[in-house]
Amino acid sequence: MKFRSLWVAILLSLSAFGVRADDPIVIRFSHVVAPDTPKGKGAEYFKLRAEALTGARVRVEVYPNSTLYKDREEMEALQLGVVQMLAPSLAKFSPLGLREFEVFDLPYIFDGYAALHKVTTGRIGRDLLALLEPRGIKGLAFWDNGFKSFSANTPIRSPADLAGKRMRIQSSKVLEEQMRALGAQPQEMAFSDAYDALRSGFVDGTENPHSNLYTQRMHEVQKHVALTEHGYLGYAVITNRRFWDALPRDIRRQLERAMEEATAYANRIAKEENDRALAAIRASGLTEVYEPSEDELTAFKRALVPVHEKMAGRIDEALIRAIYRETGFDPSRL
C-alpha cells in the first residue's frame, strides 16, 4: 500500500508541471467516509460553491470512500501537496503532536449540538485550527458529523455489558482510555477496514454516529445498538499552507466564503442525516435500537466522565477547564 500510495503521489505531482496560465486551479478533496454521509455531502457542496463562485477558475475533484487514500495515509499525501484538501476527524491531529485535538474524544463533554458549537465556532475553536499552522497545514473550519452510539452483537444496557468486548476504535488514546473504563478491549483499525472486521467477528463491536453505521453497512453486523450518545465525531477540513498562500487573494476571498457556506450546510444538515440514518437503520429490522433510561444514561456517564480526568495530563487541562466554562458543563454534579 505505501509503494501504490508513492506512484500515487508521484503521479499527482508531475501532472502539475506543465499547467497552463489559463487552466484551472485544482484541488484535491480527499476523505474517507461516503458521499451521502454529512461529511460527504458537505465536500461535495463546497464543490459546487467553489466552482461557482470563482466562476469555474478553481476545480474541485472530490474523492470518498478513501478511493484515493486511506486514514494514515492522508495526512502524508496533504503535507506533501499531492492533496490540497482534507476533513480528518479530529483525531489524526494527534499523531502530528496537537493531543489537544483529542480533547474532542472525551466522553459527555459535550452536552449536544448547542454547547459543542459555543467552542468549535468561538474562540477555543479558532485557537486550536492555528496550532496547525506550524505544521505546514491551513485550518479551515470544522464539520460535524455526530455524535456516537455503540453497537455490538448483544444487548447493550449498561457499562458492564461492554466488558470484555473487542471494540473498534480509530486511533486516539483517549477513546482507547474510554474502552478501558469500561472493561471493553480497545482494537484500533482504519475505518474502511470495520465492517470486514465487524463481519468476520475480528471485534465484536463498535461506536459511531448513525450516518457511518448506515452508509458503511455496519448495521447488517451488529444486531445491537445503544443510543448512548456518549462522544462526539466531528472533522477539521484543512488545506496545505503552501497551497492556500500562493492562491490568488481574490481566489482565496471566494473559497473562504465557499467554505462559510459549505460548513453552514453540512453542519445543518448532520442531526438530520444521523436522524435519517437511524429510521433507516430501524425499518431494516437487522438491528434493535435500544434508548437508555435518563438512570442509564447517568451510569454511562458515571463510568466515562472519569477519562476526563485521567487524560487532563496528555490533552491539556487548562484547555479542558475553559471547555467546561464556556458550556457549563460540571462533572461534580453526576
Given for the second form:
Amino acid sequence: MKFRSLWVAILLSLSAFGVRADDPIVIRFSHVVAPDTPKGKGAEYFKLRAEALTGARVRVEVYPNSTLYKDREEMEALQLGVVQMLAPSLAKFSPLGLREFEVFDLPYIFDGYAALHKVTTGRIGRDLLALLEPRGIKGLAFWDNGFKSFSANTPIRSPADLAGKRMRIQSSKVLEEQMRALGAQPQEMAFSDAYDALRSGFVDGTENPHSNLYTQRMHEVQKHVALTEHGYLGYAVITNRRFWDALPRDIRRQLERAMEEATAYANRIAKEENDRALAAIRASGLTEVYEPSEDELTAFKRALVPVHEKMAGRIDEALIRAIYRETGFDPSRL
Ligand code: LMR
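I've shown you the form predicted on its own. Could you give me the structure of the form predicted in complex with (2S)-2-hydroxybutanedioic acid?
The next block holds the full complex; its first chain is the one shown before.
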C-alpha cells in the first residue's frame, strides 16, 4: 500500500475509536468508476436501500472514482478491514491468486447478457464467489457493466489494425493474451491512470464498455472507437468476511435484502447506461464510432477465440467447458 493510502488507512481506523453503542455501523464502499455508471449507481442504490431497511442503523459511505483507493490498494484495504465493501471488476481478482475469475475475460465467451446471466445467477457463479472465502472475503453479488469496445487513434476495422499498438489493460493474464493475439502490446495499469496515459500517448489505445469510456472522457483523447463487443466487463460485490459475520443477524438480513434489490437495479440499468453513453460519445463528435460488418466481426472472433484454449491451463479447463455447456457457446462454430 502506498504512503498516501497508508495515511488514509490510519485516519479511517482512528475514526473508529470512540464509537458509541448507538452509533450507526459504517460501511465504506470504495470504487474506481464515476458515480454516473452502472456500478456507481448500483452503489448509491445499495446505500439508499441499506439505510432505509436498517432504519439508519447502518450508514453507507460511497467513495467513487478512486478517491479513497486505486485498484490494487482497495483489495488490500478490504482485507485489512479499512473499507468494508468493494465491487472490483472480475478481471482484477487474479492478484488474490484466483485465476478462475479471468474466465469472464475470455473474448466472445458470452453472446450477450442473457448468456452471461446463466452463469452469474447459477451454480457456477455461486461456486466462484465461494472461492473468495478462504481469502477473508465474502462475495455478495455479481453486477453487470457491459460489453467492451476497442479504442485507438487510428481506425479499427480488422485485428491487424491493432497490431503494434500499446494497449492499456486491467490486471488479467487473459487480457494480456488477448492483446498479444492481435499483435498488440498489453500495458497493465490502474483505471485511474488510463485517461492520462491515453492523453499523453504513453498508450495508443484501450478497451472498455461505453459507460467507462465516456465518464472517464477517454473518447476525448481517442479518435476511433470500434463496436467489437469482444469481451464482457462486470463486477463481484465483495465485503470483508470477518466484518460481515460479526454483524447482528437482523442487520445482516436487511443488508442482504438491500444487496438483492441493488443487484436487480444495477443489472437492469447496465445496458441502458451503456447505450446512453454510446449515444453521448457519438453526439460529442470527438471520436468516430465504427460499427464492424458481420465479416469484420468474424475476423475478430477468429483472431481472439483461440485465446480460450491458450489460457485453459491457467484458468481451469473444466470451468471453461462448464460455461460452454451452460451458454451453448461452441468455439468450433466460427
Ligand atoms: C477498468 O479498470 O478498466 C474497469 O474495470 C474499471 C471498472 O471498475 O469498471
